[in-house]
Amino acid sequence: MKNKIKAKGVSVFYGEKQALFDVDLNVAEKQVTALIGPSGCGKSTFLRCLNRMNDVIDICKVSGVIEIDGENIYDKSVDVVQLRERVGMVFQKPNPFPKSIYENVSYGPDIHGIAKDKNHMDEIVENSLKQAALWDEVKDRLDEPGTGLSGGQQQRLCIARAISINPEVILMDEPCSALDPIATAKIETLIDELKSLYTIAIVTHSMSQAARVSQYTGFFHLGKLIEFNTTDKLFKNPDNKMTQDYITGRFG
């Protein structure tokens, strides 16, 4: 198993308040790594460190080292735009652009100059929608607004948008929390299929979801990484009593 991302000694401060304490966590290549823990425990904060989304918050300060393929992404020489090309993100609430389904997916490749011509762009859009298991549902209405789709379809559109620029890593921040069980099951199946192509890190408040979709799981509590292990081991035989208590519902 090769680690795509290595985080060492990562601490995050929002002004005076410390949100993450000295986190060491690796994300395995082409596997799904889940981050679980109670609300406000730092899991989303950690996820946002991986593509420097915290940079947009003025009072946020990140220390420690995060490497992708051995390169420190917080190095002064790193181009954040290029970093976010490599590390795509899907958010909690589906947030399609107020544009057509086609334009939602073509937007990234257009900005980054990926498509050679219109035919190539059509191909990228079709492939991205196919990978996101949405093509068959929308192929006859690509010029209709993305906001007209159902919640689950909108989230799959956002996944198609994330993969349209061919990232290496996809971060998902509670991608199913706004969806019903059927839409959630579709996204989970999709995550399972996408891991053969992408390295995926997912924050989820659903322990059953973490158990279903991930190969590795990290349990966060009060800004600290309490335990990190294979998902199987962490859920069936955790090393830490706090992990055990959280999984069995004694606190959280």
The other form holds:
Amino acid sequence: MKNKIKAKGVSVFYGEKQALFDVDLNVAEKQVTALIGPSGCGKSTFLRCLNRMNDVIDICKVSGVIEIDGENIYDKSVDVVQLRERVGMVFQKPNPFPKSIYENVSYGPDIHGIAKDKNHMDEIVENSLKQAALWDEVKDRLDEPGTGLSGGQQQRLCIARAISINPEVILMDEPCSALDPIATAKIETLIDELKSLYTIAIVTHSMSQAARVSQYTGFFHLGKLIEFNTTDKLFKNPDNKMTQDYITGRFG
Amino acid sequence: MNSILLATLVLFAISSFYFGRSKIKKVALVRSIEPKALPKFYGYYQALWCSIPAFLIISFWTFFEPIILKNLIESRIQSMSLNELSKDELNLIYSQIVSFSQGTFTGQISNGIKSGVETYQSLLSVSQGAKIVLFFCAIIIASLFSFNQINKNVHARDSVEKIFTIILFLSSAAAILTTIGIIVSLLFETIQFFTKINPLDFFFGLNWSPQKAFMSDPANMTAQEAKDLREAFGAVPLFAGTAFIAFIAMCVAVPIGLYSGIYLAEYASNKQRKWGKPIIEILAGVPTVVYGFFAALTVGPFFRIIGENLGINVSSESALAAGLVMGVMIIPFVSSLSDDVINAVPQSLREGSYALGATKSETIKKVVFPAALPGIVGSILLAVSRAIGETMIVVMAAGLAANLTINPLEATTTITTQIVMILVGDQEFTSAKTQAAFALGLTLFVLTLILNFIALRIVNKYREKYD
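Form predicted alone already given; the form predicted together with the partner chain follows:
All chains and molecules follow, beginning with the one already shown.
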């Protein structure tokens, strides 16, 4: 299995406080890698390092090396805008723009000049919505505001928005935590389908979700990566005592 | 007199507080019962009972005493007089009596008035005496009553809280009632005005020269004078001037204010924001009269000199100068409000945009700004309503001549300027010219009210969306 992302010795500081300690972790190409752990363990911080979303926060400093296809994304020559074009992200709370459903999806292709003409844009929007399993529900009301959809639909709209610019990697930061079980099930099915096209890293609070959707799982605790293994191994026969305690619900 | 009584009352109230507080402790101790509230509430209870009835008596007395005295004196004068006196004559005699007894009248007075003065002074002293007696009676009776209540261990906190609620309610009612009073008085004078001048002539007439109306005698007007009067109060030049100057002001304030708001909200570091925002808000506190003479003495002449050098005729009072300075005045208003509105756009929307590889300016232009747009429109409307209500700058820098022009280099005038011009100095309150000021005032009031109403609706609607 080829590794798409290789992280070596990643540490993150928020001002004086260190949030992540020397994390080494690989994300396999066209697989789903789940990051689990109790609140505040650094799993979301690590995820946000992968598309340099932490740059937005002034006091945040990242050290170490993160390579995507062998290129260090923290290298000075790397353009953050281009990096984020390759590494898309879906957030915890659905955050559609206060625009129409169509414009929500066409936003990315528009700013990157991907679409050749109006027809091509229509095609991209339709394909993205189809991939996000939302097309049938919204095809007759593409002009309506994206904020008017239900929570689960909004999150699928955000996924459609992320894949509209055809990224290589999709990062998902607890994408189902604000959704009900039925919407969650739809998103999980969707993640399973998307992994044939994209490399996916997902942060989740729910261990059963990690077990259901991922092939690899990393367990974080207090800013350290405690164990990284295939999902199967980690949940059935973990190497580390702490992982064992966490997945059996003894703490966290 | 009243001030001494009030000072006494304050002293009584303060000592009542300590008295009531220690009283309940003693009652609780002696009879070994649990007080129904904290001791300080019994202090407030005692103090409020001591002061409120006495204060009400002073207020009523001060309000009604002159009215009653006046009626008594006037009826006596009427009965002494041989022939029927008119209301104005009675008023005059009464005010002579009052000013003589206060020692401020220095002319000759007749015997009749002299006896009036004596009656007035004896009535006054009776009234004052009665007031003092009642005042102390009220303090004593009310204090005894509350003392007795404390002895019975009443629910002092409930009563005290209720009284504070009533005081707060009365304060807010006072603000609303005053506004209603202003509207009613404006409305009354405006109706008077419109009985003389056709509203159509006022709202659609193109010629504003109210001094014409001042010259003619309404009783026997010639046809020409009547025509002049009709044509004197066409307010369109004022509306146009107001709108024009407000427009120039907004041309300055909206772009600069908006951009500075965006900078503060999106680009400025925390430190810059911490310093910059208060400084901009201080600008909003500069008195408008200061802006006014800046416009009149610096900006206006500056434009005229430039105009002379270019061979253009620029009057030293111009719409441009007034509008520019007014725009500068409004910048902090727009900037501060739009900064707030932009800050209210959730961070998650920005992150969503960044995650798609959008740059900062793309994010602001395509996501943040559209999301904040309703709020920004609301803040601009609020700024417009300030611009059209602004007075000092236009009085000093825009000119007085009611030109119907769209040349920004000429003098123009506004609704507010004309109100000032009409009401400065001695005025006949029944003349159409004076009443025109009220009609203008009401028009202005309604205009700004509508603008504010729309603006607040938009801002509120927008707030609901993200909370």
